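Take a look at this single chain in structure tokens; it is the form predicted on its own.
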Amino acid sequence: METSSKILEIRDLSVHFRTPEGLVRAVNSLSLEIYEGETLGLVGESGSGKTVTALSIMGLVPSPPGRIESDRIMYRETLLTGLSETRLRKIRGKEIAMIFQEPLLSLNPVFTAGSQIVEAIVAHRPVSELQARQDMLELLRLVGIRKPAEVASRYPHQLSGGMRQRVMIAMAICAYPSILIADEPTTALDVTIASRILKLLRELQSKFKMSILLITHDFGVIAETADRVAVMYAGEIVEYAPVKNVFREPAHPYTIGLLDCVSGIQKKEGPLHTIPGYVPDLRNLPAGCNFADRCPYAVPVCRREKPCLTEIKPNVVVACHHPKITN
């Protein structure tokens, strides 16, 4: 993305939660960038810290029990780290918007879909309620709803999963944000509807020149949508590279294992591969590499010393003492 401008930069983000059982280190020293017009995929197993990273960008980590520590989260020329809630509200939803993971839980059950979109429009744009309603209907058409007035009059529980997801997308883009964070946008949708939602996101990105942070555990979604990929494991980035590099020449053993687990991406025939072992306890992380106990290539140094993110080839960064490097 050398020809594009950097629109969001995160440096050394750590997010911890105090619980009765101890300090949970959900995200540790995470750094990444998003460029104008690109889609950055953030991929990893459930509990790897993907959603917490997104909530940190939005300033929505509950405190207490959460605590954000970061060198900086920079949006264009604005430092989001430490920004007051009043100033953050002017950016949240308008400049940076988010599609949350479960639409049925995110939408208010006692208000119609249309009224919730109207409320979002009025909150972020200086328009009358009449104009906001007209814009709401246009937004519903834009996200592929053929009978917008009918859908607008329904309550969330009266809509299908695909319809609810489209309503959430309409709310998220109502102020034409520069960055759209999509947290598992195809979860619980069947394959056909999921494909349509991804196609819709690509079309909206092209139309509004948005950057997208796409959070998922599905490498199939990444293959179809992303330009670059950041692979997360136990709260840390372990590989960061253009999407073609990750699929053709994965370098981190965890990335290799994830790809081997995906039906249709495997290069060899046979039973579906699984990664043995368990994700480490985030309250008691190991001294060395977080993946060492599950890694088939681990040696003593992997358990003693935490690997640093290192550029092993142009634009490919990996946190591994013995990454797989191909010519």
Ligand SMILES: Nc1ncnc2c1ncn2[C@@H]1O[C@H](COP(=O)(O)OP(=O)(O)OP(=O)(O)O)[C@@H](O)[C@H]1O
The other form holds:
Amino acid sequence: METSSKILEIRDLSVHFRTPEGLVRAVNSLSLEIYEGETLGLVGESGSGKTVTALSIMGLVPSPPGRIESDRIMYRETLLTGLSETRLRKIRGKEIAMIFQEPLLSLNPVFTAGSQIVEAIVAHRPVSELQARQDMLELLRLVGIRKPAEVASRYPHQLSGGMRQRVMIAMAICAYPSILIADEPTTALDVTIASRILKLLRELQSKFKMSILLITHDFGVIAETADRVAVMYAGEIVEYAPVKNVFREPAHPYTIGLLDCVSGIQKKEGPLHTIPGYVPDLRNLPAGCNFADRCPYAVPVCRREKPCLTEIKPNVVVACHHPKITN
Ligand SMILES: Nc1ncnc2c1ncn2[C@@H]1O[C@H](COP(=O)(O)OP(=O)(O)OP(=O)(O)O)[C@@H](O)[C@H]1O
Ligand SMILES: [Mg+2]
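For comparison with the form predicted on its own, produce the structure of the form predicted together with this ligand.
What follows is the whole complex; the chain from before opens it.
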């Protein structure tokens, strides 16, 4: 990846939500970069801050209650942080597009699938309605829909989960964005359909040379699709490395635990393995490592001091006082 250039860079992003119950520290000092043409996976348990990170890139964190405390998000040469809504709107959807986690929230139930894609096309490109309609049918074909006119005339609730996801993908890529953020694009789908959707994303990526930020809680999806992966825990990245390193030699105890859960399923070893214990309360994070209470290797320093992200070998960055290092 070193040879291709950086297309997006996030430096020191923190996002906090003011709630009646206290300040929720959803994302803390997160840094990552996405290179041209790659797929970066963002993986972590529910509530680890994956969606909030994606919404920060899109400039869509609801405020209030959300607040971006400190950050620098660069898209190519443009600093997105503090950009006016008008300029951001030109980038959002056109340069950086997102498939949202909840399809029924982003597809309007009262309009047909086709008319929503047409609307998205017209919003980004100066084309006639007629041309936009032809482009819409072409896009539906491109995402593997065999009867585009028929699917275009249906309302979102009349589509199967897989079909709806294809429509969402068509809508997201209608302006041929440079970066596609896909937030749990396969979570609601059964295994076979999920696998087809991931294949479609890979095909579109190589066809249009897109970069993809793929958000998932499922390491199986990462294995199938991503080049590099950032593992998130309680709003922070704990391990950041090429996928092959993470699978062969995971270094952070949390990553090791997550991978044990996956291999437990594959080996059909009976009950699903889970990491014992709970994610810390984001309103009251511990002084030391966020994972210390669940970590089988924790020693006193882990409860006292926050571990910093450190490069333990080329391209492998881990936030742990005692990472497992294999050569
Ligand atoms: N609008 C909001 N108000 C208050 N807290 C919020 C808001 N949006 C997100 N959060 C909190 O931020 C934290 C991170 O949420 P986020 O949706 O990013 O998690 P996630 O990793 O995407 O989880 P999932 O896998 O369930 O989608 C959670 O604790 C969530 O409750
Ligand atoms: Mg989410």
